Structures are given as structure tokens and as C-alpha cells.
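Form predicted alone, single chain, as C-alpha cells, below.
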Amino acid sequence: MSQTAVIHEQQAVPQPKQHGKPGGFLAQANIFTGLIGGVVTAGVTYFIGDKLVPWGTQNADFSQVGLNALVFCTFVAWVIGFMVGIGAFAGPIRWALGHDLTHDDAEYMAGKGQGRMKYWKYTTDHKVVGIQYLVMALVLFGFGGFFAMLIRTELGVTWREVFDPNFYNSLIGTHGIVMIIAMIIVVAGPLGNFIMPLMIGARDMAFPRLNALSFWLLFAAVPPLVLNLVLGGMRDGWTAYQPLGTQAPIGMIGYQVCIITFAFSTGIAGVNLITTIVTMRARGMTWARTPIFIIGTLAAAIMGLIWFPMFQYAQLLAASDKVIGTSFYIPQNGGSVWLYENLFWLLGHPEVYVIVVPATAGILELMVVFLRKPLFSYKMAVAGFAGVVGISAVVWVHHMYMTGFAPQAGYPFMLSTELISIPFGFLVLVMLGTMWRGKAWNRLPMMIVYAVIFDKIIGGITGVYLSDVPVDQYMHGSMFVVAHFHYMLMGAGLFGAMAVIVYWFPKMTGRMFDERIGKIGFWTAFLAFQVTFLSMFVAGLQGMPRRVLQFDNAFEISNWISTIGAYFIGIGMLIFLYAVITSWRNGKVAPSNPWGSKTLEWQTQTPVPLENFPVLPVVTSDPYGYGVPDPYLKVEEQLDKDDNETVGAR
């Protein structure tokens, strides 16, 4: 008897023409040429438009006119000119000109030959695009923390002024706004992108240029808003509040231009992570299977598309106010400073949980691998999440109670901002009930958990007072209120980011982290954070404002030991960021799953390939499986013992 075989071989992919090397322009660009059309296009506008400005004619306000616009234009062209230097446009303009995409180009563009040289460029490879929004963020807070340094150096002694006044106030409000968007980014950024597309077993994401695009619209976006400080400043906090944002100086609008460009990148980023979640899960991974990351991952993706064009519109109307002399927040032209504060409220609030969220689903993600059993309850944690992102629509008047804005929403909006503490209630009964005897292997992540429950009590229970229109009434604007908002973004938010990077940073890095120097850095931290803010908790309940340069005597011991905190904050900090770069350069080889994880991420080798799988996986059980019998172990068994009593027979 003879068998015969058919091969199918697969029928080669009809490739458009290839018009010249690989990549085109693209091989030719990166963050260098970036640089260059950027400061080269932002000059030609300033001299252009130097010529246009009536230099000596004053506006009615004594400011000079057309200056603003001239400012505007050439912030604006930076950001142009920098997304040109970079390749942004080669795409579309490929594409206009009908030269499409071959194989060969997209492998180039995904960075494919190409060494370290592929992460100061414009790459597509979803694990490249992680590992700049990893750095992006560590350099941001870098900034960040150094401005707090500054305004803890000033509040740290009584009735000196270390720093000119107006240039404290500008402190503040950069370093509250570099904190915010190092905050959105520290883990949708890097694990949004570079884990996520492997938790889900796809090859990449929805969109791999857009993709490309959204980081590098961050980092154009940047400049602009440290500039502000030698531009004037941005002396009315990261709130930019209107009229006051009108009449700040021209630093305010390195702000917005800011504010309006990160806008566009989160937007993109946005709808590139929902259409990969929705789209390009691994086959039999139900809504079910999905991993809990994933699903807050799709959570704060949500939210950010659908309330930061609201900061975005807000900042919009500010620059036309601004710069051509609109009067949208201008209440002797007709305008309203309400509209201002619905639309930053809107945003502003639900941003609270665009940060908090991936953290903490990345934090309950871990602890069923350092537990070794199955999450407790999924789906109370997906009903948590589904409730955050429903109830965030309806919480932003509670931060207008003191305005005068409708007196008659404040206790509808305090009863809708006390829910929104029941959905995270059940995120943290997730947690405590996958806790509940478990056998913990207290590594690092698992140790900034315990941490980040603790803070996340303090920071949940303060903000229950603090959504009270009575409280309130007495908390605003206080000390107080800075303290519960640094509990729920540093740490519940900042520190948890910190568990799920050092997580999952073997299989970004190649590299195991090194525990030991981590350690030392984050308890520093977290013990120096419980001083500086529940020091600071003590102040505002004494009275003392936010927001101030000089204060009271009967505040100076509070302030003195939250200072004294603060420093060792930084050191903490300064320890864990040399185990960072450290474990990255010179750490011990890491396997492909050093946890023992079940999810699919660690399935695949390290360093990961380019496509990520050799062949894509199917999925065919839930990611938590810990603890229960291996099914097909039965059946092995048994085929065994049938063998067995076959050959015993015989």
C-alpha cells in the first residue's frame, strides 16, 4: 500500500514594486533629523514672523501685540517641523504618491537590522515603541521630581524666599503637569504596548504607524511645556485656570501647545489599544480568558478617549483667547469661566483613574502569580472596572463646589462621587480575597503590593471626606487635599507602576531585575512618603493653603518634616532608577518565564522575536489556572495504565 502526500505550499504574497532601498526616507530619518526640522522650522517662522510683529505697539493690557501669535506659530511649527524630521509623514506621502508599502519596507520600518539605532527612530515594532514610552516616562519624572525637590526646598523653611515668587508658582504648575502626563503614560506606555500585544497573542498591534506616531506626538509635545519656564512661567498651577491663563505671560502657552499635542497622541494611542484588544485577540481567548491587565488596559483607554479632548477643546479656547483674541473665558466680553472648568474637570478627574487603573490591573495580574492561585471573583473585577469607567463620566462638579457653579448639583455630585468608591471597593476585595490564604512568594512586585493597598486605604478613605460638600467646604484648596491626591497618583499609582515594571522588566529587558538594590530603594521611598504626606495631612488639617510661598509659624514643624521626607523620597527614588539602569546593562540573563506564569507573554522566548510567535497561539483555558489539575494529566495517565494492562495481557 503506498500513501501519497500533497504539499500545499503557500502562494507567495503579490508585493507592490520596491522604489529604492528599504524604509525610503525613513532610513534616512531619526531623532537627530527630528531635531533639525524642528528648531530649523520653528526658527524660520520666528524670523518670518518677526518681521510681522508691530514691535512697540501695546494691546490694552500693555502686552505686545501679535507677540502671543507669533509664540504660538512657532511652537506650533516646532512640533511640525519635528514630525517631518522624523518621518511622520513618509507614510502618507507614499501613499499619495502611489508608492505603497512593500514587505521589505515594512520590515525596515519595524526596525528589523537595525540594533539600538531602531529605538531613535520612527519604528513601528510595538516592543521598540514600549521601550521609548519606558524611557520617556523615567526622563519625566525625572523633571518632575526635580521640581519637587525645588518646591519642598521652599516650603521647608518659613518667610524665605528661595526662589522668586513668580518663578515657585511656575514650579508648581510644571511640575504638577510633567507628573500628569508621566503618571498616563508610566504604564499604558510601555506595558500598553510592549506586553499587551503579547498577552493577547497577536503579532502586533492594530495600527503599528499610528502607533509610532503617538509616542513621537509626546515627545514633540514636551519641549514647549518646560520651556514655559524661561518664557514666563505658568504661574497659576497645572489647573491654568481662566481668565488667569489669558493674562499669564507667554509661558502659558508652551502649556497649551502641550496640552493640545499630547491630546492628539493619546487620542491615537486610544484607538489603537481598544481596535488591537477588540480585534486581534489569540484565538479562543474569550472576553472570559482575557487576562485582567487586558481588560483594564481597555478600560483607561476608554476613558482617555473620550475625556481628554475635553482638556484638549478646553486648552484650545484658552490659546484663541490668547492669541487672536477671542473671548470664549472672558466674562467682560461675554465669555464664561465656567466652560473652562466643565471642560478641565472633565478630564481632570476621570484622569485619576486613567492612571490608577492600569496599575492596578497590572498588580492584580501579578499577585495570581506570586500567589499561585486563581484571581478571586473575575468577574467582580471586571463589574470594578465597568463601574469606574461608567460612574467617572458623572464626578467632575465635586472639585467646583467652592466656585459658585449650581449649588443645586453639589449633593447629587457628592452621592455620585461616594459610588464611584464602591466599584474600586470591589477591586480591592479582589485583591484581599486572592490574598486570603494564599502562599505568598514575596518577591519585589508582591512586596509593593502590600504597599500600594495600604495607600490606596488612606488615599481612598481621605477622598471619601473629600467628595462631602461640608468637608469640602472646609478642605479646599488645603494641604490636605494635596496629600490625598499624592496617596492615590504616587502611591497607589506611581508605586504600583513600579510593581508591574519590575514584573514583567525580564521580559522587556532580557535582563532580572536586581532585587536586592530595589528593595532598598523602594522601602526608602515608601516609608519617606508615609512621612512626608501624612506630615502634610497634619497641616492641612491645621488650615494651611496649597499653593503658597511663605506661611504661618504654626506650620513650619509639618512642613519641615514633610521637606525632610521629600529628600529621602529622591533618594529612594535615585536607588530604584540605578537598579533600573543597572539590572538593564549588566543584570543576570532572564529566562522566558523566570514566574512560572500561565499567560501568554511568557510563552514565547526572550528576548522576543520580531513577530513575536513562531506560530500564533490558541487559546483553550482561562490565564489562572493555578492549583487546578492539569486536565490532560488524567488522560495521560490513564492512556498510560491502559497501555499497561495491554502489554500485561499479552
Contents of the next structure:
Amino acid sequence: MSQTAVIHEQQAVPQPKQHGKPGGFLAQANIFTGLIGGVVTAGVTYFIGDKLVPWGTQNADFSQVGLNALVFCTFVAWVIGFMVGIGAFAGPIRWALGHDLTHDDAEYMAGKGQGRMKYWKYTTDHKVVGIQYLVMALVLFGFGGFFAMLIRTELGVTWREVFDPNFYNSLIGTHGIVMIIAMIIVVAGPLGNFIMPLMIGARDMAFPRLNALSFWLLFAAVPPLVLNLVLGGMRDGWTAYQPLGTQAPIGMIGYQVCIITFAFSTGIAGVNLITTIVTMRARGMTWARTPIFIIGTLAAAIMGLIWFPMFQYAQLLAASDKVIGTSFYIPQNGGSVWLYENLFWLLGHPEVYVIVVPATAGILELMVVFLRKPLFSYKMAVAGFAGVVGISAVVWVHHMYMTGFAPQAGYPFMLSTELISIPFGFLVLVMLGTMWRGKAWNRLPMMIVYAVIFDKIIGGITGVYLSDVPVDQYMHGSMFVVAHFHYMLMGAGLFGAMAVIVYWFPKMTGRMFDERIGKIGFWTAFLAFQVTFLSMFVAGLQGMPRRVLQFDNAFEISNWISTIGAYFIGIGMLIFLYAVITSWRNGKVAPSNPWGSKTLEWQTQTPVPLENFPVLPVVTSDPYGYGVPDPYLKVEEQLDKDDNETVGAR
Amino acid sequence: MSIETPVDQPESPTNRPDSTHRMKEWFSRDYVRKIIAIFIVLTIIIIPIAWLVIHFLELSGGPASSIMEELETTIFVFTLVSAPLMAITAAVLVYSLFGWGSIKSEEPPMQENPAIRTNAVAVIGWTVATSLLAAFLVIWGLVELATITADSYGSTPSSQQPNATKPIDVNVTGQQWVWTFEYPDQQKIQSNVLVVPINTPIYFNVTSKDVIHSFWVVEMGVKIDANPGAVTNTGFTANKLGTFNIRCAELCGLHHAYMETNVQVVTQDQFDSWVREQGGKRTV
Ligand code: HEM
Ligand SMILES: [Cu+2]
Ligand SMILES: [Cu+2]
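Show the form predicted in complex with protoporphyrin IX containing FE, please, because up to now only the form predicted alone has appeared in this conversation.
Below is the whole assembly, all chains and molecules, this chain first.
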């Protein structure tokens, strides 16, 4: 036994001097000053650029490039102006001037004593950022869902073009990328920020100011994207393949600036999540005692951090083609369209896992609670996530089987793509094992889990077809693919996200979720989802290409069915949204641990105090110590077990 | 854990029921039998999906080439081999809801569920099963890919020997929003409809004048992107007379939806006279 005999004398840490009221400039800055800053900066940039700089005077051909450059600068100015206006740079500037933030300033920035206003400000508290992310994701789903309804309307009206083709193509792309962004943030944003630090017993994220930065960069990234619809559109799918993108109107630049900014946001968020998880877990929370949701979040953050830069480079080069006339992707001048496709899919595929992995991990976490059983084979779940992260790096070419850029590449990439089903299989076994012989508590989140697994079965079997090069030779670029990825992204990803949000809703909002209305909404959406996308499989099998606005008569019936289904998804989702809003505003006040869960976030009070825990918790076992010893187990097996595992003592 | 045990001989082999006995005991459990029953029923339900899929594939008149036939076989085989995995997942789902009674449990379960933390047999068995399945899919896929590649390049798939008939080259050019077919060996006649003789390998050199298109001959099961600045290749041997669809499968701008045409599979005589009508003559 070692003893600490020397007691260090308390030394006064030199504190920066307080300059005026806490907060300084930050007390004035909020989203409105941000908007003003952004719009004014953008306006001034446009005006000066338009009037003073002789864009394209050297060369008559240069005029379009000139306009593109002007629009690009304007959008970038919007982002910078917005960030300045909201006070993102106040901290660094004061630090550079030698007036670092005082403790009071830091607390002010964390939202102390600001009431509701803190949600509209550059607030560093992870709980505030979590709520901001949640609301942002809901808003994006609103946009994306509305666009989906417009797309389906066009496809349901089979006798004429409702929309101008340019607008329709932009609509498809905007729907796609808005939904992708929303799905990327919907779990890792609200829950990764709000719940994760609580779950690991930390007082905050590792870098609170980066936390605010990542959210507001995301916020600033969205307007250029959505504005594309009024700036001539982006005309391309969410993949923004070149050189079609080079032909597109200036709306395309909105997409590019959005992605470039969003990639900064995810990079910063990724660093923050990873550092927090690796360094800030409570005393005693060894890796083996870390809840599986944390592992899943870590896996997703790692993939995002590594692969998002690829997407960013792809768009930087594309913007440079448009703005300064380079020709990375223009074959006539020596560029290559395959360069774009490779860069794009290097992120494009891992991104699907960035979406699905946190949702899956969250589902595992809540299954444990609703089944009151330990997670089945924690190690296998970890191996599953690790395997997905590893193999995700080498599967991107399965999106490019038909590009012809390397016909021989079909062989190795078919191999890797089919191998990744093994780690995913691990996760399926973990789910089945956790369900095995357990009686689950019939509450909405758990029921959604059953629905999600059902969707995964359909997404899985159709994915098996698509991973095969010869079959993909038929399916690629058809509605079959669209139906398949909606099963994964929406059926497994979005519904999974709904399950985990309902589960953590009481902790985040302090209110119980209205499950009666939520149930009606969810099951309506779920059934309508099956109708919509099962019939979309049929259209795809019959040979309907995707991203079309008119088609052969042969596909009419399945498209009518799909459109009707889609409207019902819309209705179901609106009902669900209604449940979210009403429960948030005046739901029953939630106790601190309504589900009787063992993870740390439920052990602190609701609403969560600014410092999260009065006393930092010390962890002595993993949070899965539920259930009774298995009566079927033979005595000696029980003994082996006791040696190997400490069953939860908490 | 205070369970009475003969501590002096915990590993004693005589104390441990042998594995066949334990397996028998396991299979005799009520829930195991029911899950197996559900599993079998579900497998039988899932397999017909393959026929359904193939039925929809064939609605527009295919298969019209051996590649498409190959592809349909694959869909059938893949459904067959992955059905058990899908079915076991679904069976546990169903049994969890109705057998173990999740659907009716309104109250939070007390601590009565068994604390199963892992199970070596399940873990190893599952890993082996999924790996074998994946290995099968990979091997099947690789062999099949080699076969259809040979097929599209005009060889006889099984022997890899060049086909007896000399392939006809066709240069395909995608351009917003039309397809142009040029027959270099037939005095460069050009057409917007693809006309090919039956049972003759056709070999395509595909390119584009502007953006990326994708050349999809639907009922032949053949697709390849048409890229600006590069030539890609594919091919097929039609084995069914008739008119089939060619569509563009890559978003290529405003009128992508309308970028479609036909392939007419005709007899050799009809093909020759078509070539003559177009002002060319068959040089082979
Ligand atoms: C109300 C539910 C939804 C409906 C009815 C719907 C419908 C559609 C339709 C009709 C298309 C265009 C297909 C085409 O012609 O290529 C599409 C594309 C797409 N959707 Fe959805 N969608 C829904 C929700 C979602 C969700 C939740 C996601 C989540 C990520 C998503 C992601 C995408 C993506 C990535 C594309 C591809 C866009 C592209 O081709 O560039 N959708 N959706
Ligand atoms: Cu085209
Ligand atoms: Cu096209």
C-alpha cells in the first residue's frame, strides 16, 4: 500500500483579469448578429466584387468563371461573416490580445444564467449544443421530407412534367444531400454531444469551444445548399458527378461551399468526440466497462474524421474547376471524371456507416435496458464495430463497378464488400443474443427496434444482390438501388435514430415522450414506408432508371403506389413530430431515471445541472449487470463465469 | 456465488454431461423447438422471393442473353443461401415478440431475465456460418464475374475460346441526350437504334461526347458507363429475337429521362439487308 504523505500546498493560480462584465462581446452576440454579419459581409463582398474587380476582362470566355468566382466568394463571405457575427472568433482574438477568457467568461459562454437565450448563442455547454443539433436535424428532415414529397408528386403524375427538369434534378440532389447531412448529425450530434459525456461521467466535452464551433459551422453551411434551388439549381444528384456539375448553374456552388464547410464541422466534431471518449471517461471506466453506444460513436467519429476530407477535396477541386478554370475533372483539358468519382466515394461509402453505426449502437444500448438483460457478447459487438471501421476503407469501388475505370477492380472489391457482411453479422448476433429468452418491456423505443431489425432483413438481402458485380450490372443506377438504400438509411438509420431519441428524450428535455401519439405516427410511417419502397423495388426490377421524371408506362402502377405510400409516410412523420413538439413543451415531467437504466447519464438528476454531476462518479463494473443467473446453466459453467466476469455491482 | 459444488473436482470429466447429451437437452427445450419451427416456415416463405424477383425482372421480355440468364441464376442462388440467415433473425424476432411475450409486457421486466453474457457455441457457430456464407457468395461471384466477362468479350464462357462467329464491333456514343451507334466494319453506317443479329457476339466501344452517361441494355443485363475522354467496353450475344430497351442509367442532365432507345435483335439475313439499306455492306 502506497500512501501519499506529502500534501501539496494550495497555490493561487494566476487568473486573467476580468474586463468588464462577463462575456464581453459575447454578451451581445447571438444568432441574429450572426445572420446580420453573414448577410452584410456577403452583400458587401458581392458588391465590391461585382463593381471593383474586373472579373473576366482578360478573356471573353472568362465571364462565366468570373460569375462563379463571385458567387463562391459571396458564399464563403457569408460563412465567415456569420461566424464572426455570432462571436466564434471572440475567444481566439482575446486570447491573441492577451486578455484570455476568465472563469466567469467561460461560465457565461457555457450558458450560465442566460435562460432560453443560450440556445440562440455560441454556447459551449455540451447539453445546449446537443439540443441545437437535435433541432437542426429536425429542421433538415423537414426540408428533406418536403422535397421527397415533391419528387414523389412528380413521379406519381405520370402524364406530364410537373416541374421543370432542371428544378426536378436539383430537387433530387438537394433531397439527397439534405437527408444525408441530417442523418449524419441526427445521432452523433444530439446524443454524441448531450448524452455521451454524461454516459462516460464527464463534466463536459474535451473542447467545449470546438463543440460550439462545429455546430455553428454546420448551421452556416446549410443556407448556401438550400439556396441553390433559387439560384438555378444544382442539376445533379447528391453525388454531383463531374463534368455535369461543371455545366450546372451557380446553384452548384452553394452545394460545394456547403460540403466544404460541413466537412470542417464534422472534422472538428470528430476530433472532439474522439478526444472526449478516449481521455475523459470516469475513473474506473475501463474500455471493457465502456457502454457500447460510446464505442459506436467512437467508431463513427473515426470514420468521419478519416474520410470526410476526401469529400472536401473532391468539392474543392470541383469548385476550383468552376471558379478559377482548372480542369481536374474536365477530360477535354486532360482531367478525369474517374478522379472525382473515386474521391467522392472514398467518403461516400464510409459515410453510410457513419450514419448506420451510431444508430445501431444506440439500439443495442436501449435493448439492454428494455430487456433487462446484459448485452450479449460485448466483445463481439466491439469486434463488429472495429471490423466495419477497418473494412469500410476498402469498399468504395462497389459504387463504381460500372464506371469502367478498372474492370479488374470488380474482383477485389466484390470480395471486400461481401466480407463486410461478417462484422455486420456480428452485430446481428449481438442483437439476437440479447433478445434470446428475454421478455422485453413493451415501450415505443423497443418496438421501434423490432421494426428496425425487420427493415435490416430486407435491406440486407437486397444488399447481397447488389454487392455482386454481375447482378449490379443490371441493378446499378436503377430504382432498385434507391429502394435498397432507403431501407438502410431510412428503415434502419432514421427509424433507429427515432428509437434512440425517444429513449433519451426524458433526459434531454426533462419531459416524458407522448408514446400514444408517437406510436400512431411511427406505425403509420413504418407501414407506409413498406408500401412505398417495396413497390419501388418492383419498378427497379422492371428496369426503371433512377433520377428520371418521366418513364415507360410499364412502371406507372408501382410509381402510383409508391407515391401514395410516400404521402402516408409524410403524414406519419408529421404526427410523430407533433408528438415530439407537444411532449417537449408540456409533456409529463420526467423522473431522473424513468427506464431504470444503469448507465451513468440516468444517475444524475433531470434537468442535468451545468456541471453534470455533483461528484464525479467512479465506475466499478460495466452497466449491463441485469438479469438473474441462468437457471439452465450447469453448476460448473456458472463457476467458470464467476471467474471471468464481475457481474454488475452497481 | 453460493452454489453447492464439489469444489475438489470442478473440472472432473465424470461430472460434466457429455456434449451430445447437452445438445439433446438443448433441442428438447420448448422454445428452441418453436423457434426452429418458425425458422423453417420463414425460410420457406423467403425463398419464393427469388421467383418473384425474377418474375419482375422478366416482365419486360427478357432474358435475351446468356449474361441475363446467368444473372437470374445468381439472384436465385443468393436468395437461397441467405434465406436461412434472414429467417433465423426473423424467427428470433417473432419469438421474442410473441413467444417470450414482449408484445404483452406492459410493466418493466423485473430482474427475471437470464443474465446470458455470452455463449461460446453461439459466437463461434455464428461466425463460422456467416463466414462460410460470405465465402460462398464471394467465390460464386468471382467465378460468375469471370464467366460473364468472357461472355461479353465474345468468348464462349466455358472454354474461354473465342466464339466461332467473329464479333461485330459497335461504337456507342452517348451525347446529351441521344445514343449513336456506329458500325465500323459495316462501312461506318450510323444509327440511333441498335440492330444486332441473333447469336452473334457484339462488342461495344462506349464513349461520350459531353458528360457521363451509362449504356444500359436492359434485357441483356449489360451496363457500362459512357465517359467523356475514355472508351469502355462491354458486349453480349443476344439469344432471343425481339425489340428490347436501352436506357441511360446515369443522370446526365435535363433530359436524362428521355435518353432511351431500342435494340432490335434480328436474324442474320434481316441484319444483312438492314445494313444494305443503311448504305453499308457486311464485310465479313
Ligand atoms: C419520406 C421519405 C422519403 C421518400 C418518399 C424518399 C423518396 C426519394 C426519391 C423518390 C428519391 C429519388 C429517386 C431517384 O429518382 O433517383 C430519393 C432519393 C434519395 N433519398 Fe430519399 N426519400 C425519403 C427519405 C429519405 C431519407 C430519410 C434519406 C436518408 C438519408 C434519403 C436519402 C436519399 C438519397 C441519398 C437519395 C439519392 C439522391 C440522388 O439520387 O442523388 N431519403 N428519395
Ligand atoms: Cu445519358
Ligand atoms: Cu442519363
